[in-house]
Amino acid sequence: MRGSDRIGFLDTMDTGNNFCCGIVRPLTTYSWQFQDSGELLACSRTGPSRKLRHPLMEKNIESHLIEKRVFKPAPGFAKRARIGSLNEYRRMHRESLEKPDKFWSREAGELVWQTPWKTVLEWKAPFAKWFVGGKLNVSENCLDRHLTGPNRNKAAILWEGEPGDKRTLTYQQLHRDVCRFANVLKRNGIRKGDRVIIYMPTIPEAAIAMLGCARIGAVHSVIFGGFSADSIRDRVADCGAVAVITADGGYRRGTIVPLKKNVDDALTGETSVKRVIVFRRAGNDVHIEEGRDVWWHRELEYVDANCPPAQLESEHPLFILYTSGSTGKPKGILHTTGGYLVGIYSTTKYVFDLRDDDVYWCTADVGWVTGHSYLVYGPLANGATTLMYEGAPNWPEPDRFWRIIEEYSVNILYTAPTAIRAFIRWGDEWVKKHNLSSLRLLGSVGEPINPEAWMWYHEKIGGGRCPIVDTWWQTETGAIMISPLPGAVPAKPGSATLPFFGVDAAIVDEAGQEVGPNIGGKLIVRQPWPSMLRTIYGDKERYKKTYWSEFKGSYLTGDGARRDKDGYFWIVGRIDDVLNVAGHRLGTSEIESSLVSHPKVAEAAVVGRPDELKGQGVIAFVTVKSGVEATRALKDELRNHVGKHIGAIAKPDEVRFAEALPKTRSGKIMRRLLKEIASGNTVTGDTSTLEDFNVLAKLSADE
């Protein structure tokens, strides 16, 4: 086998007759034959023929993509900063994890409690309780209490739709619509502990919704507007949901989604809601069932805005959001009122850095946890300007965004790397026509972001001078969890950097000891922190199972990470996308940052392929940038490619170029459909959040 300057491989194979020979068991021995160029030509085993494993499969992931740029803090954003050194990160991390009951107290000090806490946490594992005993309201948190200061008439969120349609909505404005709407709420029969389900665009009133169901302690049920009718049955039904608020419809490259029909269409049958609020937003006909649906307009016009926040404990359910499970049921992942909100409060003014004056856009969907926690609640507790958006990034042309920040002066952009990924296939001059010169702060979210990426979006949308702040947690951790604190923390592109505070995170291995440097393992949280999930709705033990049985009194998050030398976290993917080769276990994340990193490359997406050779082959699909031809020679020269940055191992077993990669509209890749492709069967399971079905199609043709 031969190695490369940025490789390293850490198994006992002997090179030198190209052969590596194991003992599984007594009388069981497989034989593994290589090229001199690494790549596996033979498999063989001799002994009794039952399923073992080699000991190369019980490795840790290998992670073998180095990153050698730093980028530290520039002095004058350091100077200005909350937290303006690495000293002084790292006396805080170590206070928050040594004496975490007074750098909680103090965190939570900042916000308005009904009544006091009387303790900080009680933990009897897995099940945590933050700030027992107090009483608060987040509705109150991120509306009353900004209206005795000069946030009053503040812009709390600015909005504009695909159209172009636009509204500012003030502190002051925003308490009132919400003060109403929870009145809306009451008239029609929602108390305290019901769910709801919320299923909307991207529109001020899906955070109206939000605040004021927070306001009256219903506890909402956030639905992705790109789901199914059959999604929104099977998570009504799972939480007893007894309303749905909705919208006629919404915009999406400049068609109306049919939301209200969608709702129709999944309440059909047996079902527990009671109520439909509809908001006329798109102006599409839709189907109004007598006793049960009512429109959102027609409700206000019986209310006040007379609505005081009511008194919830600490642990009172806030929220229940959905993510896929591996059984294929959903899991309701449950956060609470108080550790959330403190958890969201303390990241979103530390990681982003925020200032009074700022205009902060987080451009994800109200459906998904960052749009919950960094578009709606975050910002607004912090007494900031959030701007929401309520299309496409590329309606009608690939400069919507930097249109946007042009003409509302965004100076915090937050957003995915698949976006910024499609940005660079788009081409340069859509954003050189626009003035970006508002921007002093650049975050990512969603996926590891690829250093090739990380570099683009440093360079061409901030223009060399903005930090950005590569955030790394869950649907599960309900706040962030490892990223650069921007004044403070030097940036390595491709790494999440360190742990935030109270984060205890660790690299282990199979038997949960932890590793050493640069060596791969399970990413674990080894100390409870407030935002965390407190279970999954309906089903405390499939919640002990899933997060907290491999290593115990430890979180599983599913992710398998390394961490170098100096600290720095660095995630290579989820744990089931890892892919076993020949014994070598490949993170997904650093063979797709190696094709990113080729110039004729925009975007990457690889998946594993049964091989009765190597146990999986690896197969990449690629869309090239704007003027690129794709051609034979091009994939040898990609295979190549990624053979001189990781390795001979890693080097893809077929390349397809495709036009575009199947997404979901909030930017991530569908791997699953991938799969499905490369190994030549036929796509099955639910593609109703596919963004484009014509991708889908025109890569099944190409097969």
Ligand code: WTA
The other form holds:
Amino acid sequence: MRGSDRIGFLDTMDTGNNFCCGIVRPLTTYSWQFQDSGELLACSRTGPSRKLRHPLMEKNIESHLIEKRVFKPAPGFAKRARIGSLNEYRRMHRESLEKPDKFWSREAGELVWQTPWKTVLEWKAPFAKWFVGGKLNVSENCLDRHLTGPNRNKAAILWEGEPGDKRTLTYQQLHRDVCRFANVLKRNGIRKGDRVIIYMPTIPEAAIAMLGCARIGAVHSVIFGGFSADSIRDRVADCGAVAVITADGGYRRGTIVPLKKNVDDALTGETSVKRVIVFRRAGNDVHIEEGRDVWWHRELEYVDANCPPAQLESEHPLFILYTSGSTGKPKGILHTTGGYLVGIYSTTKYVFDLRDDDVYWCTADVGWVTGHSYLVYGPLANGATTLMYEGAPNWPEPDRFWRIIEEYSVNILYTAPTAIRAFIRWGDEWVKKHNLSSLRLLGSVGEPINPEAWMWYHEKIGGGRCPIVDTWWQTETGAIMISPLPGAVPAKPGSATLPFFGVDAAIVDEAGQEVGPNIGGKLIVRQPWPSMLRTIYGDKERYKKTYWSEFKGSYLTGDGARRDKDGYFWIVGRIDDVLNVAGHRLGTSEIESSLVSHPKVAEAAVVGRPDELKGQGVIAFVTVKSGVEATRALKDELRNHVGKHIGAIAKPDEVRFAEALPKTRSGKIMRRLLKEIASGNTVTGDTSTLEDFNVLAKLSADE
Ligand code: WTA
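After the form predicted on its own, can we look at the form predicted in complex with the ligand?
Let us now look at the entire complex, which starts with that chain.
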């Protein structure tokens, strides 16, 4: 068949079932026109008549999996919550959109400003300035502001290293450590506006380094401790960093990751880096380059703890965080001071509904945006106790998380679907060994959470009593954008529910028109919000093109989603991953969720492969739970399971078993790579964010 050939066939999909959302008519003969790439070019019912072409049919993402379970906040929880009813949420949300200045002034007014702002927002699309004229310091808001009241001696950071070592830092101690380290930075010639790379394990010093930079107005860029020397080199070059803060090594699954060695490799040849500050964590041997490298502990001998916070403009850059583009070079997402702080302060307060005596644990690594916003800055800005754990969840055994929760009486747990699916795979017996009754709220972030994983989290970890906040947001958004407020918004497993205050999210078709209930489309945000990215570092054009060019004045998230009749948002996956099967645009997450709902499946990733007849065929990569045998019969069972659950259209053409799936360091499945493997191609493009290269090699070999 040629790309421009026309074919006709009877559409036999299960359009009669209730799951369909009405854009496909049953038992109609369609003809399809495909491009060479396998993309659908046109679709018509009987011939090439323009009238019969239905734009929605070509463009919208369909939804077939409708989740009906609803979990209302328990009355006891709602009574004590900041926002205690759906009506109150709706009233405040309306106010926040109609009068954003008023809403955000009130939130910002709870923080410390050295000079008050004059204008809340200056918006020359797509460039925003928030709290213009205001001056403030993030570290002052995270530390100094808690020193005059009862929080002074409260634990700011509870930390546990992978080998089991423990530390507690009160707000006063953390303040002192940050001030001293900020003086170390100054002593080493680092000034306001300089870019500083932080490449450390998740230890208190990572937070101290971040806050130390913030204190003097240096701009940090944290690189995940698992990234290679090449990734460091690229990022150093992109932002022109003058210094690197690192450690000798960090622990991961019982071995020492040679961080300093990676830094040395990255800095060979020409580099902008003049100084490397090394914290001694693991005690492994390291090379010290005279004139360039200094030990953290030695430097402390030369400084005192007196370091007033720099007075910074609200739009002063706070950090750059690199995020992988789906192709090409990583993007340096730039966040600034005032808007970012207000955004993460406010979301942490309302979404996690923190109480004074809570122990709050976000399991993210500092190298991920979640580690920035909800491990370090958000909880500290709120005067909370934040727990930090350095290592892997299955070290020394798969119950490490539950052990930690029991030992510290953790009240709030914020983790990722990838971790939850791993726990399910490892088996419930690890959970049952521990008393998790201290938990009162659970959170999820990073990917759509499959409804069955949600149910497991709810029942097995939350004991059926804890609300779950499924928080949708991005490195670019800085703070949570769509999430239930736990005392107000009833949850539906798999939905991030409703937008946060000030967030004007919508789902639109290709023409930018908002679509009706249960019709899939592109998720956009129509108004600026305080914690939004300001640009891609050093590349305004790429910023405009990537996020703001498709729909004028609106921010393009890159995610596909739908809203149900209650206005709830359901993320169906990245737009780039959407499948096009016989003209039906299918998001990946629903087929994956269907597979994960099978009792033998732990994890699934679905991708498209060019298919002569259908445009794309559905290929599912599946990992099974421990103890389950991966047989041919199971493959058929899984195909039929999806067929029954969703409909014939979504039935995988092929199921492949995999020991593990290729993921980014933050646990996102890299479907782009699986797509290439499924098509029999060698993997090209950027793999610098891949966590485990062995996985890729194994998958390719399995073909
Ligand atoms: C995905 C992570 C569904 C989404 C904070 C988004 C989610 C990307 C959710 C951003 C969620 C994140 N439900 N999908 N609750 N949270 N995502 O930049 O595709 O690492 O665009 O930020 O993760 O990932 P990033």
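Values in this document were obtained by computation on a predicted structure and should not be read as measured data. Here, rigid core means the biggest group of C-alpha atoms that superpose within 1.5 Å across both forms. Residue numbers count along the first chain shown, from 1.
Annotation: Cα of residue 641 displaced by less than 2 Å between the two forms, core superposition.
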